[in-house]
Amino acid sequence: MEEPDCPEGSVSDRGGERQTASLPLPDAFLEFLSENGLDPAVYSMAATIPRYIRLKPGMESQITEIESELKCVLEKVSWLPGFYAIPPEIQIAGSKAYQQGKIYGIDAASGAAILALDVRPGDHVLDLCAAPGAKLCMLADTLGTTGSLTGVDVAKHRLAACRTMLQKYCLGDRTRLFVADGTLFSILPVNSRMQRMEGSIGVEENGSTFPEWTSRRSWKDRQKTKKANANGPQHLLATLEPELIYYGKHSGLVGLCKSDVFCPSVDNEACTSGYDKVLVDAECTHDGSIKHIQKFEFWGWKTLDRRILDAGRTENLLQLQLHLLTNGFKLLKTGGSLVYSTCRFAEDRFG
């Protein structure tokens, strides 16, 4: 029987012969893959790649129950503590295990970045691109009951999703979240600067100290938000001070003067009072993500050229990534560790 024609830009293997077959990837992207020795066949494998979940610590005894509910086996990922692989078609959002905060979805690659950060008890940790929140939750879990965690993101609605996740999984006690431009953020950990601020603790400055956090907003805050909305997009923060949208009861903020907490770092202060660990999981083109590229099958393959291969857009992303990385180092304590991660190839093409 005659074999069917193979669409251009895909790969198949019949009788040991390598042929093109499957995704109609743009010529420019195929050329880029070829230049870098990457087989385009990998982008046809999304349906065979497992999805990953992370089990909340202490839930190990409930694995059998979770397997029964999800109707699949949880395959332990040996090199990534707490991670399990499940079939790609399994949906977790409707499960009780997910709704009760026993499991959450997170890519193994994201988990690997956090594992590389090697967070230790007592560390002051900064996630400079925190949204949508799965990595932030894993960082909080790893940190435990000491140290502090600061999450920063330029998009308020995405950072609000982080806040929801932290509360859902009961992981926000030592965390604070700032809506801010990560390339300009300069607020250091609270607990590492206690000596400098000792005289301010519990002392009111025009009544401006931090009470325990509540989701209820004051009339003044609501008016401030209305005014910001009226003045234009909230994501344009280059000239605005960071906005604190969440802080846990053990984050070190309760009782402090707001002017001290929002005090930016000066000179080389970060060398001794900066963050022990910084994660910069920067915005990118995502072309290194098989599942992300697969989405263009629905979005339209022509949009891949515009969103991933456009040199102008890529140059802008390169500059953003460089500035995020540079600022991450500025906020790092001497002897600390920074992990930089993306899921892209295209930036390297133009860099």
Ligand SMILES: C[S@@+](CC[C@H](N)C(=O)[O-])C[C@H]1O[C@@H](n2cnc3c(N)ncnc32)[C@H](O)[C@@H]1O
Contents of the next structure:
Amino acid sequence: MEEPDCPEGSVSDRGGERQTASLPLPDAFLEFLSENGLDPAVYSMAATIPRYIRLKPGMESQITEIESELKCVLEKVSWLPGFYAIPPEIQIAGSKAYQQGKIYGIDAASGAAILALDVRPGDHVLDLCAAPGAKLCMLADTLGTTGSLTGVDVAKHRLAACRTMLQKYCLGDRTRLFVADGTLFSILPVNSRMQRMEGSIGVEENGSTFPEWTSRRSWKDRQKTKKANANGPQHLLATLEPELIYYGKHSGLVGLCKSDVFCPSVDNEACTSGYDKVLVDAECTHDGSIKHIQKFEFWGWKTLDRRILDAGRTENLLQLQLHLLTNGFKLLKTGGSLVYSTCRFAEDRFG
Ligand SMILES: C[S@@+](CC[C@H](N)C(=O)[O-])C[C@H]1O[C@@H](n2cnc3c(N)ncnc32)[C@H](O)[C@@H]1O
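We have the form predicted alone; now please give the form predicted together with the named molecule.
Then the entire complex follows, led off by the chain already shown.
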């Protein structure tokens, strides 16, 4: 595909599409890049960008073994604890190290967002757009055996993938997962709230409490899913009520009354009992992800118009991001921090 006289990163014509090194980019996308002051050459670099993996804490002594299994050197990323670069062609999914949960694939950029959040022991952390869960896993890993982690996503099937990952990597002990609209979610961290309301929780007439989590679902629950599936695929949230689809042993929920957990925050309650850290890893156009743009070669460049260049879609996404951010700040404790991340190069404005 590469044209012989085309130096790395340069642009040449090629029947309707222009060739940027090894990647043909449609004119509309090139115009979009030019309007945003972006160099098309960056999209030709995908083949040279390494893959990144994160080693589960405590697995450092097994690096040599993992290297011989993957047949490559794990190159330590000095600025990102636990991260290693490997050549892009290395597949990790078939390896024992991956299957046994010793390593997982996660971009360095995702790691940078979590690093910026500066999670400290004991923090109550909220991930408002959690699925499919790479950052959630790193957050759980970083928290270790203190604090709590709440993951929220509007897409149930995607959040279920987070649950699988947390269980696979044994990282879900302090985590709870809610299928909910992150723009409206208002449930505060359980431990911080329970400490504040000490003594008044747990004795509720006729109130049912959370037993230890089990993946075996009740007959009633199975019937509910069957009914929902009969009404069509459940891609997005059917109701406004948050649905709890997982909670760990030390998430603080076991033994608590359900009504206490689902009680939404009131007025300025979050200022004192809110989350210490909030991640808003918002839904976006992905134009900033070089690897994502490369996939349009297979999906067809026409879909790029609809998914990335469509002004209406971009505007809707910007509004969604604004609402997610606003709600993220509402749930943040005074003095807490929020990190907002997207994979978008183009300049955004919140109107
Ligand atoms: C960029 S992805 C998040 C990636 C994730 N943080 C990770 O590291 O794997 C954006 C997510 O936002 C979710 N989303 C979209 N609208 C939402 C909303 N209103 N509330 C909560 N989540 C939403 C999507 O379902 C999608 O899973």
